[in-house]
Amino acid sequence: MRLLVLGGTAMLGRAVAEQAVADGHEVTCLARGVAGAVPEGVQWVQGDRDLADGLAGVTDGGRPWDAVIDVARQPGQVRRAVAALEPVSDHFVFVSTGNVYADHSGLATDESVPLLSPLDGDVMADMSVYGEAKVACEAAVLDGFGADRTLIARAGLIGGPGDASGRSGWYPWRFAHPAGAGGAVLTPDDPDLPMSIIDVRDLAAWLVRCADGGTSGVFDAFGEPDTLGGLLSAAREVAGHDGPVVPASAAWLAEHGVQEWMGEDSLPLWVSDPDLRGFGSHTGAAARAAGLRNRPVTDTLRDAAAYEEGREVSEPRRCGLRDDKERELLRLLGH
């Protein structure tokens, strides 16, 4: 297969390119080249997708592509890619997100949940309209390539090695380096919160197989259904943690300035809003029926933790509690 990856230097795009090379495919990545080098064995074509002629390097001469894989979030970039590549490409795989759904309150849901309205315009100004932007991207691909030549993969929370957000690596790292006395670690008191993680390598391998096989359709590409309590238990197992686990209520954490999901002074993977409780509970059954295979979550967390261990000391963490903040919170809770 002659595969074109739009990107290929950041977490998922890089994993896709590496997997495709390992599978014996001929891989080209179009990227600006500012996020790092492409993997070994990949041809790099420099291009800026914000420019009208940004894809000229992969369309001039009408070179045929068996498949294209795109992870973009800006509708304008996707519209330009579809217009330029449809005449010279057989198949388009677009990586979307579970954020496209308008309702996150249901549990054990699938691709039938209604979507948000598409973003009006070519540029997503900020992450508050991320879901709307991805809806617009999906529509552009389906309009240009048609349903029979398109695969839409609505990814859940992606984790594993290379997770710069820290969401999948924080807890196994924290359990390995507890800040509290006697190894105490603070957690949200919500063990039954539905939550899952899809390993970036599993998602990449499935995307490449779908591209090679011409798989079409719309799929929720999620990890095996799990809970926050299950993920915390797996993180403790990975870290070999046997110290106290100290749960705190959502109200208490909010009162003391602890953020949800990610970001500074946060407890990752946790949302308290009942209207968002189902975000991590899409079953992903259709994607698994189409060949998606999920490795044990302990493997994902172990490798995410190894990535955290390898981060530069000077590189700030993008989520989790500072040691001093967590120690103070644990003290207030009697630990």
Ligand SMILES: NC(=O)c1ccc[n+]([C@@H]2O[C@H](COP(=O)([O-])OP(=O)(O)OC[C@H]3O[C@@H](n4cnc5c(N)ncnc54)[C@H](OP(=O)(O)O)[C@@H]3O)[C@@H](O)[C@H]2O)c1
Second form
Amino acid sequence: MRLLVLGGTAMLGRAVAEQAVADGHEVTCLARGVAGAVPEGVQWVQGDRDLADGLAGVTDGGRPWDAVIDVARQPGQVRRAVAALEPVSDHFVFVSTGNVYADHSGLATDESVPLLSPLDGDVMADMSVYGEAKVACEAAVLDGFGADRTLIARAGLIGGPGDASGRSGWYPWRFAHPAGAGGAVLTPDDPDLPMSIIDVRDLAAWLVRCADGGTSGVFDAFGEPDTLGGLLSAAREVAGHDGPVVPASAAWLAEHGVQEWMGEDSLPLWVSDPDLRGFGSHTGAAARAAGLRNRPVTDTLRDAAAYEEGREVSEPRRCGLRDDKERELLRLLGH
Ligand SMILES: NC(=O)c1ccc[n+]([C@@H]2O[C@H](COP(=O)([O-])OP(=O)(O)OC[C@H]3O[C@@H](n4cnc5c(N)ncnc54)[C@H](OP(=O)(O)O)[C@@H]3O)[C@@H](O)[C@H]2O)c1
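Having seen the form predicted alone, can you show the form predicted together with the named molecule?
Whole complex next, starting from this chain.
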């Protein structure tokens, strides 16, 4: 397959390009080169998708693309890509997100949940309208390529190696490096919260296979359904942790300045709003029926932790608690 990846310099796009090269495909990535470098074995075309002619380097080659895989979140970038590439490409795979859904209160849901309204305009100003922007991107691809030539993959939380957000790496790293006395680790007290992580390599492998096979449709692409408690147990297993696990209620954590999901002084893989309880609970069954294979989550957490160990954290982590903060909170809880 002659594959064009729009992206390829950040976590998922890079994994897609790497996988496609490993599978023997001819891979070109278009990106500015700001987020990082493309993997070895791909052809990099430098281009800025915010410019009207930013895709010229991949549309003027004369030979068509068998498939395009796009990770963009800006509707204008996607509209321009669809207009420029539809005449020269067979198939378009768009990486979307579970944030497109308008309702996250239901549990074990599928692709039938209603969507947010699409964002007006070409530019998502900030992440508060991320879901709306992705809805607009999805619509642009479906309008341009038609349902038979489009695959929309609505990813759940993506984890594993390269997860610079730290969300998948936090707990296995923390259990390996507890801040509290006697190895104590602070966690949210909500073990039954549905939550899952899709391994970046599993998602990449599936996207490449779908691109190669011309698979079309709209799919939730999530990890195996799990819970916060299950993920914490897996993280402890990976880290070999046998110290105390100290659960604290959402109200107590909020009172003591701990944020949910991510950000400074946060605990990830956790949201307390009942209206968001189903956010991590999409089953992803249709994608699995279409060939998505999820590796054991322990593998994902082990490799996310190894990535955490290996990277320089010179600026504040994007999630998790500072040692001194967590130690103080644990002390208040009697540990
Ligand atoms: N992380 C999660 O848990 C999660 C969950 C659900 C869905 N998703 C979706 O999964 C995908 C993740 O993609 P990713 O890991 O590859 O990371 P990303 O950070 O979303 O990647 C953005 C890519 O687009 C390129 N790009 C940005 N602006 C550009 C421009 N003006 N012109 C050309 N290229 C541009 C970047 O390269 P340069 O900066 O080098 O140009 C980079 O390769 C996204 O679609 C995201 O919405 C993520």
